[in-house]
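First, one chain by itself in C-alpha cells, the form predicted on its own.
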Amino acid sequence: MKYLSVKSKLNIDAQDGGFTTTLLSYCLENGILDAVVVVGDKNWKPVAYLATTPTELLKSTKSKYSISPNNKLLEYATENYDKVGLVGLPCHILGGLQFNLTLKVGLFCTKNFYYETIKNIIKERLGLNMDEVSKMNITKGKFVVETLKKKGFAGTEKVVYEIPIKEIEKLCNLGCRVCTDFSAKYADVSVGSVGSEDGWNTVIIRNKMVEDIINEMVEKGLIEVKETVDIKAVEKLENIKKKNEEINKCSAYFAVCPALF
C-alpha cells in the first residue's frame, strides 16, 4: 500500500485534484476499461449512470453528500461490457465485490446523507435554494457550502458557508452510523481530499496493477504526484469509523439476546 498526493494535469473543474476523473480518461482512453459507473447529478440530487467515454465522465466532477444507487447499474454493466469499473463510496466498494470489476475507485466518506435531508439542511440553516450551491464539501470537521455571487458586470465572487459537521451528523444516513470503513479499503485504488493540501488528492494505491496505471500516467504528463500525505490525518479517521465495530457488536449482542439491556 502506497500513499500519493497527486494532481491532474489537465483543465478540469473538479472537487479536488481532479484526479479521478484524469485516472478514468486515461482507463477509458486506453483499454484499460470499457465502461465505469460513476455519478451525475440533477440539482445536487445524484444520478448515477455508465460512462464511455472521457467526455461523459465530466458530467460526474463534483461530490455529492446524498445517497446513491451505483450498484444498481452493475448487473447491466458487467453482463454488457468486458471491462468495467466502479467510483463508489466504501459501501459502493463492499457491494461491488460480487461482480467481475476491473477497477474499483473508493472515495473517502466519513457519512452520508438522504437527498431531503441535505436539501432542508441547506435550506433552514443557510437560507440557499440547492439550484445556487456550486460545490459541497465535508472537511476538517464542517459541511462547507459554496455559491458564486454575481461581481461586476461578467464576474463572479465565490461564497463559502460552513457548518460544523457536529451539528448535522445526527441527520446522517442510518447505515453511515455503523460503517466501520471510512477509506474503502476493498478497492482497488481509494481517493480523498484528507492528508493534501488543499487542490490536490489524496490517493491511496492498494496493487500493482493501479500503481503501474498511475506511473503510466506521469510518464506521459497527465498527473503531477508528491509523497507529502498527512498518513496520520487519513488514519485518524480510518480509527474513528472503526470505533463503530464496538457499536456493531452491542447491536448484535442485543438482536440476540435483548434481555441483557
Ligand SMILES: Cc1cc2nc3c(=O)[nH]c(=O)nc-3n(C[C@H](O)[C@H](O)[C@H](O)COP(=O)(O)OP(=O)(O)OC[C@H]3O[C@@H](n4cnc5c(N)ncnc54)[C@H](O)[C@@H]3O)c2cc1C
The other form holds:
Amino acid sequence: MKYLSVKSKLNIDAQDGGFTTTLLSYCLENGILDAVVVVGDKNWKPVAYLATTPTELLKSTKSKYSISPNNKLLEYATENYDKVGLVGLPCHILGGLQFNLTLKVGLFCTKNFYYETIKNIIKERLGLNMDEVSKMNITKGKFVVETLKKKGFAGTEKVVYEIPIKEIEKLCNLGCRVCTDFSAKYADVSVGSVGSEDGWNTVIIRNKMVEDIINEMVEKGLIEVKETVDIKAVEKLENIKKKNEEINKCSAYFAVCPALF
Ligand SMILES: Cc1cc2nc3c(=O)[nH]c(=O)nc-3n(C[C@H](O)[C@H](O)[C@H](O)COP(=O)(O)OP(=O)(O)OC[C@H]3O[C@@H](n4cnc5c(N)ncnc54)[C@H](O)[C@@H]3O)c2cc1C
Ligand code: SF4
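Condition change, the form predicted on its own to the form predicted together with the named molecule:
Let us now look at the entire complex, which starts with that chain.
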C-alpha cells in the first residue's frame, strides 16, 4: 500500500485534485477500461450512468452528498462490456465485489444523506435552492456549500456557507451510522482529500496494476505527485469508523438473542 498526494494537470472543474476523472479518462482512452459507472446529477440529485469516453466523464465531476444507486448498473455493464470500472463510496465497492470488475476506484467517506434531507438542510439552514449550489464538501468538521453569485459584468463571485457537521450528522443515512469503512479498503485505488493540501487528492494505491497506471500518467504529464500525505489524518478517520465494528457486534448479539427483549 502506498500513499500519494496527487493533482491533475488537466483543466477539469473537479471536487479536489481531479485525480479520479483524470485516471478514468486515461483508462478509457488507453483501452484499460471499456466503460465505467460514475455519478452525474440533476440539481445535485445523483444520477448514476455508464461512461465510455473521456467526454462523457465530464458531467460526473464533483461530489454529490446523496445516496446514488451505482451498483444497479453493474449487471448491465458487465454483460455488455469486457473491461468495466466502478467509482463509488466504500459501500458501493463492497457490493461491487460480486462482479468481475477491472478497476474499482473507492472514494473516502464518513457519511452521506438522502437527497431530500440534504435539500432541506440547504433550504432551511442557508435559504438556498439546490440549483444555486456550485459545490458541496464535508471537510474539517464542517459541511461547506458554495454558490456562484452573478456580479454584473465582472463575472461571478464565489460565496461560501458553512454548517458545523455536528449540527447535521444525526440526519445522515441510517446505514452510515454503522458503516465501518472510511477509505474503501476493497478498492484497487482509494481517493479522498483528507491528508493532502486543498486542491489535491490523497491517493492510496492498493495494487501493482494501479501503481503502473499512475507511473504512466506521471510520465505522460497528466498528473503531479508528491509523497507528502498526512497518513495519520487518514488513519484517524479510519479508526473512528472502525469503532462501529463493536457497535455492530452488539447489534448482532441483540439480533440473535430475542430472549433479551
Ligand atoms: C458522499 C461523499 C462523502 C465523502 N466524504 C469524504 C470525506 O469525509 N473525506 C475525504 O477526504 N473525502 C471524502 N469524499 C471524497 C471527495 O469528496 C472526492 O470525491 C475525492 O477527493 C475525489 O476528488 P476528485 O477531485 O478526484 O473527484 P472528481 O474528479 O471531481 O470526480 C468525482 C467522482 O465522484 C463520483 N461521485 C460523485 N458523487 C458520488 C456519490 N454520491 N456516490 C458515489 N460516487 C460519487 C463521480 O462519479 C466522479 O467520478 C466524499 C465523497 C462523497 C461523494
Ligand atoms: S458512510 Fe458508509 S454506508 Fe454511508 S455512504 Fe459512506 S460508505 Fe456508504
